[in-house]
Each structure stands twice: as structure tokens, then as C-alpha cells.
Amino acid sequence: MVLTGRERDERMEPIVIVENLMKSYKKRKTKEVIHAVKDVSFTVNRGEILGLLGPNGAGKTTTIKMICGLLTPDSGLITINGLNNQKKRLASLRQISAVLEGNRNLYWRLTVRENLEYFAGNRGESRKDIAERVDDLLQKFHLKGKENELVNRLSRGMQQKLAIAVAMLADSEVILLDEPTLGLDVETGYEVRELLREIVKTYNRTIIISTHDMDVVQDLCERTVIINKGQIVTDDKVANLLRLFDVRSYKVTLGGLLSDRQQELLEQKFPSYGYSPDTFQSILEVDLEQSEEIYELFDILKIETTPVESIDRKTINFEQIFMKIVKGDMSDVLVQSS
């Protein structure tokens, strides 16, 4: 798809703006104050698929609930498609549809078609008015053959596709998906990913994905925002993070053991290095902040004339990067690259 200049400008326009969000709780028994979200700010551009990530307890779910209007922030501002979600709450929330984990936006004792008609009816639309759109969604989401099936008899994958179709029927500009591929088999997971691409391309929607499935992030998301301990720890394009980390990570296969002196020097220069010793073939894994540091690594290996059998750039996936960022192992590099 080739975008015109105007379309490119529109896609770079923020449609969701989160500014300085704060949210705290008090524990019931101890009355201890827990700062769940601390000064979180980020934007979501029109027409993009953004990954909103964070480990359990990081403040991600609280942030999601505030964006969807399920929680009120202590302070801060959320704007959706130009509308303040506190001053113009209802109008703002009409701009976003959420598919929460567990398909909680479906009625299991209604059929596929009845679910679509029911939720459209809640928004004041008649069956006649939405009949064509329902048929289009059933066709696009490969649910036509199941339209008269009760939801509780559908597979997990079919339920998830229907939940997304229900969100699509709301005609909201933004769709927030919480764990969209959780519990799906590989084939259905790929099918859901293709549907999400189609939603952005054909229907011009913006998607926010919250997930622990890093393959989904790497495959679908152009950009990711990672929250940890209530704060944003990185906001960058997935490709940039992959490239940044890929340049720095090496696996060195050695034809023997490292001496204590060599390990001491490695600890000083490359404190996060990994070493798997073996009399005949040892494995050394090292992250280099600058490409020139490879020569310093070789100088350490030369001390004992340690034979180097191979040196390979490690294959990196986004899950490894996510774990590094959450643990703070890449904090210095992220600051340097920003």
C-alpha cells in the first residue's frame, strides 16, 4: 500500500494522547500507599498498531483501565481523537472499543449474529440499519458459517474473532486488545494477526495491543511502549530496539577454558557476560556497547592464547529485549540512543 503525503501526515497525527497519568491505591489492611502509575506519558499515532507492554504489577493494566474509562486517574490527562476523556467522557469513550482478556464483551448464550445485533442495539442501531455491516464482518472474519451457533459452543479462536468483530461494529477510531492471542493455537493465532493487519489497512483503525506474546509484538507492532514499576522505561520502534540489541550481542565458541585472570578482566569490562565452561569447548556470551570493544575482548582472550573457534552475532527476538529492558540491563544504551 503506497500512502500519499497527506495520508502519511495523518498517520503521524496522535489520536491517543496520555499525559502525566498518576494513580495510587491504599492497601486495605495496612493502608500503605501503592503508586501504581507514576507520571506516565505517551502517544498513539493514527493508523498504527502499538504494543503496550509490561510485566505483571508494572502498572500496565491500571493504565489500560484509565484509557478505557474504567478507572479515573488521580491526575493527568487522556485525550482520544481530540476529546478529553474526563471533560467529555461519553464522547471520548465512543472513540475507543476494548476487547478485554477472557472475551468479556460477549454473551455466551446468544448466537454469533445475535451478539453483533445485540451490541449494535445497545448503541441505538436497528437490525435493519446494521444488517449489511454485520454480513460484511461475518464474511471478513470467517464467521459466516457459524453465525447461528451459540457463542459458548465456539472454539476459543472463533470467540476471539467475534469479540474483535463486536468492537469493529462500534465504528470507534481506536481498538484496544488485551491478550488477543492468549490460548489460541498457532494457526488461529496467525489468522487473528492477519485480521488485525486488515483492520488497520482496510478500515483505517488504530490498534493498541497489550500482550505477553512477544512474537505478536515483533510481527505486528511498529512501535512499543514498555511500562515497569509504574513508569515508562522505553518508547521506541520495535525495529530500532532489535537493531540496537542485535549489534551488541555475540556468542564466542572457545577451544578451552578461560583462566581466573581472564574472567576477572571480563567481569570488569563486560559485567553482564555469560560463560559456560567446558574443557574442550566453552561458550562465552558478551554484549558490546561499542563495536570497537571487540578488540578489547580479543586482548583478554590473547592473554592465555585462548583458541577462538567461532564468533557469531546472536539471534535476538523481542522477548529477550523485553526482559533485558525490564531488568534494566539496557538502561544506559537506551539513554545513549534516545
Contents of the next structure:
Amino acid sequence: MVLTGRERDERMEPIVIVENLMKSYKKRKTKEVIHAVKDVSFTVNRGEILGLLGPNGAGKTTTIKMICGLLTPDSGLITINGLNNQKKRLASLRQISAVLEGNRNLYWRLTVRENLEYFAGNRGESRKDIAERVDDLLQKFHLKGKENELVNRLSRGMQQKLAIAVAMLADSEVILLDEPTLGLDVETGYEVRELLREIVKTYNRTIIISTHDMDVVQDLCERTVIINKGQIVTDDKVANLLRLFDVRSYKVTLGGLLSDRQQELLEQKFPSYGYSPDTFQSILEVDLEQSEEIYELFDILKIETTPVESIDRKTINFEQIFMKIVKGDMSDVLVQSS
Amino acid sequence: MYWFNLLKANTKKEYLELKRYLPNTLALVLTFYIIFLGMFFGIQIIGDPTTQDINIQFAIVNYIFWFLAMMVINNIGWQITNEAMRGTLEQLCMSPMGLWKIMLSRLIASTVINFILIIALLYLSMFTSGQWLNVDVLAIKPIFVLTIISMFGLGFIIAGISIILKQVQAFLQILQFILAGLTFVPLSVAPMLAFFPFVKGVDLVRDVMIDGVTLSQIAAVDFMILAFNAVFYFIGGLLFFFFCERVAMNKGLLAHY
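Okay, that one was the form predicted on its own. Can I see the form predicted together with the partner chain too?
Next comes the full complex, this chain leading.
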């Protein structure tokens, strides 16, 4: 897809602005104050798919609830398409729709079409006005033919697709999806991902995805915001993060053991190196700060002319990156990158 | 137009759910009828024969209003509890129409649908007992509308409590008996109850249906009390609901999620 200059500018325009968000709770029994969200700020650009990630209890759900207008922040500001979601809550809710609990967001004793019509009616739209859009969505989401089926008779994948279709029908600029592929088989998960990609492409919607499925993030999201202990630890493009972590990790397979001298030098030069000794085939794992350091690694190996069987650049997936970020292993790297 | 579409959507949903949960609906109607039969035969067997007719008429009107009060007031509490359990409550809370408008349209929708049921039950009760009440639509209509408005106010209070507490089943069970007390106790016994929601209305409907009072015979002060109750409870209930909604939003209780 080739974007014109204006389209590119529009895409860069932030549609969701979260500024200095704070929220704390008091534990009922101990009265202990829990700071669920501490000074969280980020933006989401128009037409972007943003991954909002974090381990359980990181403050992700609290942030989502505040963006959706379901929870009032202690302080801070959320603007959705130019509307302050606290001062103009109802108007801002026209700009956002969400699937927060997947198939549980539907009425199981109503049919597919009835669900679509009911939720549209709840936003004040008439059946007549949405008829065309309903048909279009049924077609797009492969639910045509199932429209008169009760939701409780649908497969989980279809229910999930319907929940997303309901959010789409709202015609809002921003769609927030919490765990859109949770509990889906590989094929349906793939289908949902393709659908989301198409939503962004065809309808130019902005999507915020909160998920624990890192494949979804790697596959779909352009950018990711990672929250841990109530604070943002990373806000960067997925491709940047992959590149950043990818170039520095090498796995060297050796045809023998390293000498004490070599290990000493490795300790000095690459303190975080990993070594699995084996008489016939040892494995050496090294993280390099600069790619030129590979020559220094070769120098160390050359001292004893240790046979090198192979050198592999370790392919790191997003799940590993996420774990490293959340554990705080790579804070130095992230500081450098920012 | 937004309002009308909202009301239409919720009326259709109420109707569809009543239809889809047909055994439930039938059980409800049957239970109502069986309890009525119990009361009817109870009055006939152990009641004073000289006041038997009037007692049966009294029982029919009170029982019908109790059923209506339960359907309107209790039902909204059950609905919120169910929506929270199903996981659909947060979708309602995210409607740009505002949760209170959805709740109001639900109250109106369930009143309209249950009203049809109640009319059928009223005639079934009259047919069974052989006691034909004076159904003066002209007189009953304004009383009924004002009474229902105060019931809506009480419905908003229950909805507000349900949003915060969610698990209000036990409270709703108790509320049934409070509502029974309010509908069954005549104003002549406790005149101050006139300022309680819907008590004055039930009393006036009793006057029309049992004693044959006409619209012109009803004192202006009675209508003023009715109107005052309607405005007071509706606005009070709505304000209480807004307060509960704000508390829920601060504490993160607005959704099961």
C-alpha cells in the first residue's frame, strides 16, 4: 500500500493521547495503597496497531479501563480523537469501541444478527441505518449463513469474530481488543489476525491490542508499549526492538573445550557470556555490545586455535525480548536505543 | 431519534429474552397463578364470609401491583447482576448514550412487556375468582403512569446499588417482601406511607377498581401527592444512580472485567 504525503501525515497524527496517568487503589483489609498505574504517558497514531503489553498485575488492565472510560484516573489526561475522555466522556465513547472479554461480551441467547443490531441500537443507531454495514461485516467476518444462529451454538472462534464485528459496527475510530486470540486454535487465531490487518488497511481504524500472545504482537503490531509495575518500560517499534536485540546475540559451536585463559578473557570482555562445556562440542553464547566486538571474540578463540564448527546469530523472538524487558535485563540497551 | 432507537433495541431484546427463556417465563406466570389460587381459596376457606368479596378484590389488585413492582424494580437489579456475570455490563457502560438511558429504556421496555402479561393475569384472576373489578381505563391511566414513574425512581436506586455491589441476590429477595408490604398495607392503616413510592398509586387504583371511584371524584391533593412522589423518586433515584456510577468508576467496579 503506497501512502500519499497527506495520508502519511494523517497516520502520524496521534488519535489517542495518554498523559501522566495515575491510579492507585486502597486494599480493603490492610488499607495499603497500591499504585496500579504510575505516570503512564504514550500516544497511538491514527491507523496504527499498537500492542499494549505487560505481565499480570502490571497495570495494563487498569490503563485499558481508563482509556475505555470505565475507570476514572486519579490524575492525568486521556484524549481520544481530540476529546477529553473525562470531561466529554460520552462523546469520547463514540470514538472508541472495545472487546474486553471476547465471547463473553455477547448475549448468548440472541442470534448473530440480533447481537449486532442490539449493540448498534444501544449506541442509538437504527436497524435500517446499519443494515448495509451489518451485511458487509457478516460477509467480511465469514459469518454469512450463521446470522440467524444463536451465539451459544457458535464455535469459540466465530464468537470471537462476532465480538470484533460488534466493535467494528460501532464505527468508532479506535478499537481496543483485549486478548483477541485467547483460546482460539491456530487456524482461527490466524484468521482473526488477518481480519485485524484488513480492518486497519480497509477501514483505516486504529487498533490497540492487549495480549500475552507474543506471536500476535510480532505479526500484527507496528509499535508496542510495555508496562511493568505500573510504569512504561518500553515504547518502541516492534521492528526496532527485534533489530536491537537480534544483532548482539551469537551462538558459537566449538569442536572442543575452552582453556582457562580463554574463559578468563571472555569473563573480562563479555561478562554475561554463557558456556556449556563438552569435550566434543561446547556451546558458547555471547551478547555483543557492538557488532565489531565479534573480532575480539575471534581473537580469544584463536589463542588456543579452538576449532569453530559454526557461528549462528541467535534468532530472538518477541517473547524473549518481552521477557528480557520485563525482567529488567536490558534496561541499559533500551536507554541506549531511546 | 437516538432515544427511540435505544428504546426499540431494548424492547426487542427484552421480548426476545422472554421468548428464548420461555420455560422461565411460563414458570413465572404459573407461580403467580398458583400463589393467587392459594390466596383466593385461603380467603374463601378461612376468611370472614361477610367481607369475602371485598377481600378477594383487595387481594387481586394488591397482588397484581406487587407483581408489577417486582417486575419493574427487582428485575433491574437482577439484570445488572446477570450482565455483570455474563460479561456484557462493560459493553453497556461503554455506550455513548450513557448507562442511565439504557437502564431507563430497559425499565420502560420491561414495564411495557410485563404490563401485557399482567393484564392477562388480571383477567385470569378475575375469571377464576368470579370477582369482576371496575377497569376504568380513563381513571386508572394517569394514576398508573405517575405510579410507574416513582417505581422507575426506585428501580434506579436498586440499579445503582447493584452496580456497586453486584452480588445483591439476597438483598433482592428481601426487597420482594418490602415491596409486598408497601402494596398490601392500606393507607388507612398507615397514612404516612402515602409518601412512599407507589403506595398512594396502589391505594387510588384500589379506590377505582374496587369502590368504582371515577377520575373526577379523585381529589386534586391526591394527584398532587402522586405527582410529587413521581418527580421526587424519579429525580432522587436518578441522582443516586449517577452517584453510584461515579463511585463505581472511581473504584473500578463499573464492569465485571
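Think of the rigid core as the biggest set of C-alphas that the two forms share within 1.5 Å after superposition. The structure displayed is predicted, hence computed values, not measured ones. Positions refer to the first chain, counted from 1.
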C-alpha of S272 moved at least 2 Å between the two forms on rigid core: yes
